[in-house]
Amino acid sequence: MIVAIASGKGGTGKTTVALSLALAADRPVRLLDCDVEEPNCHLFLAGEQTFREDVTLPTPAVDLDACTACGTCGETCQFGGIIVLPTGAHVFPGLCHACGACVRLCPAGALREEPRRIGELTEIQAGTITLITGRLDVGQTLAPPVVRAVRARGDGEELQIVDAPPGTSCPVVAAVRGADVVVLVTEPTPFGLNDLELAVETVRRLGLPFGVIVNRAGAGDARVHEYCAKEGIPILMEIPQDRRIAEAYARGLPVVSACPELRPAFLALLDRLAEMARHAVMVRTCGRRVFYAVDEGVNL
């Protein structure tokens, strides 16, 4: 089962849920941490590093000798990454997206592709738990790619929690798309509420079950639970404002040794994903689009 945890803002206890759910867990977990151009999970994890290589992605680069200067290439490239001057080809290495055209496209055959590194993986295996961090390289800007290469060093054998990036933008849908269930953690307040919607809206476009659970309950106001109660989405769990919580993540504890009593608490919340992910799962066999009820907290 895949279980990706997200949020429509940065803050909001992700890191906290994500972690709390792989340590709560009674068997082997893949932790991914996709957050990759803020990675935080291992900073709370102690582990030995096993596995550590380079994200690159294939660059094009110009032979000039054999460059004619026709201006296919940079006719061919939606964003800008090769202009053409009359000395021949010239390639801006940050702008280039790795769609290839440019090389299959040039009747000359002068570009070929080099890999360029963007990033790194790190795998590190900390008990039970194999965490997987994706680091984007300062200065690099395609995000994506790197979570891409995290998710696939997921094992479809193991429990896998994928902690997605904060907002609705491109590496978070990378992160979240093909989990079997979504768990958008958000605070009880008005800029919480607001960025719970964009990201209801993401997920829902993507036709993910999801629930939400609500980060620091009790500090704000009742209006993302009017919010959900309305759009019929389930509250999977509160995380209840507490002061323990926030001295144990200041100090790089999870919560569930700060607060024990949460372990049995994110243990019934794997199982109740687990049953989401499966009536989702029987929704889908039956060639029925997925739709939200709050029908005993399951999204059928």
Contents of the next structure:
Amino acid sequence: MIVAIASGKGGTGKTTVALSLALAADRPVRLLDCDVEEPNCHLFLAGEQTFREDVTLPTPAVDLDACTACGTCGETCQFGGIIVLPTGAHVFPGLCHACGACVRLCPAGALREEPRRIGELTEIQAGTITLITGRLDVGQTLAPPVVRAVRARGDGEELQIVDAPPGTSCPVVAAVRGADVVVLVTEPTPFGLNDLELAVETVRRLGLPFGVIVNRAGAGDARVHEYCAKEGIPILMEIPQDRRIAEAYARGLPVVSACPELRPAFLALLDRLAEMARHAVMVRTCGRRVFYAVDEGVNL
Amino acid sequence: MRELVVLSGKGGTGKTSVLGSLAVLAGRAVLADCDVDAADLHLLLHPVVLRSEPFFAGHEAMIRAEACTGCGACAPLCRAGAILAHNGSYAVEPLLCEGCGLCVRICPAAAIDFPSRRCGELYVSETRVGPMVHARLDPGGESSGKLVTLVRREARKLAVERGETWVLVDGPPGIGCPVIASLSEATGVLVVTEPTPSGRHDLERVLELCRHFGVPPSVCVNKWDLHPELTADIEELARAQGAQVVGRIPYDLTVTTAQVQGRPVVELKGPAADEITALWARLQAIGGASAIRA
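Right, the form predicted alone is done; let's see the coordinates for the form predicted together with its partner chain.
Shown next: the complete complex, the earlier chain at its head.
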């Protein structure tokens, strides 16, 4: 099962929830840190590094002897990554999206691809948790390929927990796509609600089952709860507003370590998420008839 | 004109609460919300939208089902994996298409259209402290960096037209494409961080990015009293990396109260409001010097 932890707004507690689920699990977990611009899970887990590799993108290089300066590649590139001067084509690697169009369409065969590093991937073993961290190099713009490299290190059988980046744009889509179930972490404030609504739109577009965790419950107002009730979105858990939880996090303790009494709740949450994922698969494969049967508790 | 961008690396450290307050303290400024995929500044400043326009960036491939012969030449060439077999022909999944156009060019039946892609909407608005440029990226959308560039360009244009001194920019979290678009050519950056392992780690990467683009950073630690020793450590790190430390904001629940009331926190009395007021004075004092290049 792949559980993705996401949120529109940053700083609502994605990482503490992802870590808490991984720490509470009663089986081996692969924790995939897909917040590749600012990965943080590794700051809370100690373990031995077991793997490392560069994340690269195939980027065109020009053989100026073969280049006829015909201009095809420059017209082809939709990202402004190549200009063609009378002396030949010139590549701006920072703008290249590695689509391969220029190489494929060059009539002179003057372009070849070379790997260009944009980030790295590391793996550490911390007890039963295998943490895979993607890290975009500072100054690079293309986060989604690094996110996809992290996701590709997951294994179909195991429990995988994905810590997604904040926001609703392409890196988030790359992180949560193909997950079995999504948890949206929010806080009961106007910012939390506004960004939750955007995240819900994104997850609905992807057609994934999801629920909400309200962090800092009691801090703001009731509008997040009202919104979830109106939209029929399950609230899976509430983590209370408590200065001590914030202080513990500041000292490197995720919420389940600061409040061990929450461990059973996180373990139960994993079961509930598995149930939501199974239910969604039945709806997809069998259509609405089964959907109603499951809702009514009919034993199939 | 001075363009100050508020960044954080880590999300949720208080960028928008600080920036909304700076706007009120400045009295007059042009505001730009560059967190285009989760914009929140409007919830504090309640802009009245004067003009909105759709934002188009790049193109997206669309296969005309009636013209597609089902030859399958396109699908294996698409590195985004966006072309999916569908009832004997092929279809493009818009969320995955990156708009490179390779399929359009190689389709032997010329069955693939390549229209401009709508990615969001841009707004030019008026608030009680000055004009505001903001945007909404369509959920799951591409090209957030280009939309950020457009927001900044409009904001600068307004500042020139109206002779405003300050452009105050609410930046996105992270260090990737939209952050780089927010940061390049700005006159100063204020990084709002927090005393947590994540806050410290993410600050280091943002400061490295500022160095990379040659923009001088200032740093303030929000909720500093959650971990005073780590706060001191972060301030030392910031100074060592060439940043000016311009303030400490205490953990103060009036920040949440203000947000619930839809107001910048500086309009409520409390320790956070006092500190942000002092912070603004310091930012102005170093205005012509190293931290803000005029």
